[in-house]
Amino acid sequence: MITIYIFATILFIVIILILEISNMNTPNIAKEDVLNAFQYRHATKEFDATKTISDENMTFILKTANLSPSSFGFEPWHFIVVQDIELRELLKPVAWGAPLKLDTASHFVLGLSMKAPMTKWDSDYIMHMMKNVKQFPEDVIEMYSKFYREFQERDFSLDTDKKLFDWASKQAYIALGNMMTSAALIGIDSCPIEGFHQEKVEALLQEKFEVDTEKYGLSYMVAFGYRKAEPPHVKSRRNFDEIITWK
């Protein structure tokens, strides 16, 4: 009886492990649903101002930014959700691509990227990320710092403040893409915006939004809400075979 019991127990454990491994390989979402979301998404020019995104759904969208990948995992970004009507009005004169979205979008987000004082290999922020966020041991911090320094100084020649900001912006755009895709997956529309005067916007951010513009710069704006009307044109893209090369 003991032998049978032991055998049954082992068999049960094996079945559980097989099921767990099987579940690990199960997709989180159907491929068709993802492609449908990409087909659905379009740059919404005007939103339905009577509809508001729920707190739960907006938090979900922002969490996909929080979970987005970044080079070396250093997350060189910050997001400001502008819901204050007066602050939205202040943005209009310096953001020519945004007024209609500022008036009608349920939520309006500013995508900030870190500047050189935050992203340079020996900055306090980078040390904070390695030590407190990633909780690397000292020997790993030393090794990681060496790799990151070589990446900046040798591999990518990030030797000016402008280059470092542009590099950080590339990371912030990953988060932008993920936010817009996650929004489309739950039926929420979006519009990325680069139509703004960067220098004037940053002066405004410093004066009215309490942003330290020595450390952060604006990479993009993005509006979220529900479309007022369906897109006037069918989505068009280059032929799939034109953009893919297999070697």
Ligand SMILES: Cc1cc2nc3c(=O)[nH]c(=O)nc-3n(C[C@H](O)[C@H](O)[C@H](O)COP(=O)(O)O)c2cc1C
Second form
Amino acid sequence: MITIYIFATILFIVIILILEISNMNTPNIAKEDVLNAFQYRHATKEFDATKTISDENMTFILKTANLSPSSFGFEPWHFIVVQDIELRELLKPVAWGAPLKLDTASHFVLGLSMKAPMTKWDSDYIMHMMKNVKQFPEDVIEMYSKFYREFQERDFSLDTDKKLFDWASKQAYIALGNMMTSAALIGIDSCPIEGFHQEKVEALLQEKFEVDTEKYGLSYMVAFGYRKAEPPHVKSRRNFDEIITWK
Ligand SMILES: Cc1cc2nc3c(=O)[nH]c(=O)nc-3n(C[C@H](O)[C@H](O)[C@H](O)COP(=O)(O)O)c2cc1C
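In place of the form predicted alone, the structure of the form predicted in complex with this ligand is requested.
Now the complete complex, all chains and molecules, led by this one.
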């Protein structure tokens, strides 16, 4: 009798633990809170320069870039967080959309995407990803590699360096969206920035930021901080029905 009782108790505890673990892994954030964060987020033109994002919060934001999805899971991106005032100054003349943000943002991030020597199907980087990061066995590497080659050459015709860079950029923009959304969810403002001269910034990155621009190009900049004032305009968007078609 006692054995049955002990067994039932252990079973009960195990079931509760399983339920708790599965509960822990299933997000249950209120939809209103998420939509509120999307409403709250706006392209912040000027930040309150006296306010700094804590290391913990900035790490949280960057982790959502790290956890972002990417084609074949190859993560063709790198992020430089520019906190050095002198480096920020150097960016101003080549980034017309950024000066006020460079002056006032708590954190200023450069979103780099990989170029052809990194992302082409037979590159060392792709092999490193399959072998060391994903830890695929040899036969899986062979299969995956063949599939990835066909995708690049046949399905998406990624046959120029420019096309390969733009394809990597598309993925880096997913990380951008995730960073801005996760920031908004914890009350942090942001501004995405494409207002820069790509060639000039890349020359600067090569010269002053120790970036190998054979391997990486700049897709975007993004500033994070706390708004100096409320947005000057009410958020405007096309009608929901205009952008969605149900079939
Ligand atoms: C890819 C991208 C590039 C952008 N570049 C700039 C920029 O250089 N400077 C700027 O002030 N805003 C920039 N914006 C912000 C947009 O102007 C803004 O997101 C848009 O007008 C919608 O307003 P909202 O984000 O406040 O809702 C950019 C937005 C995106 C998505």
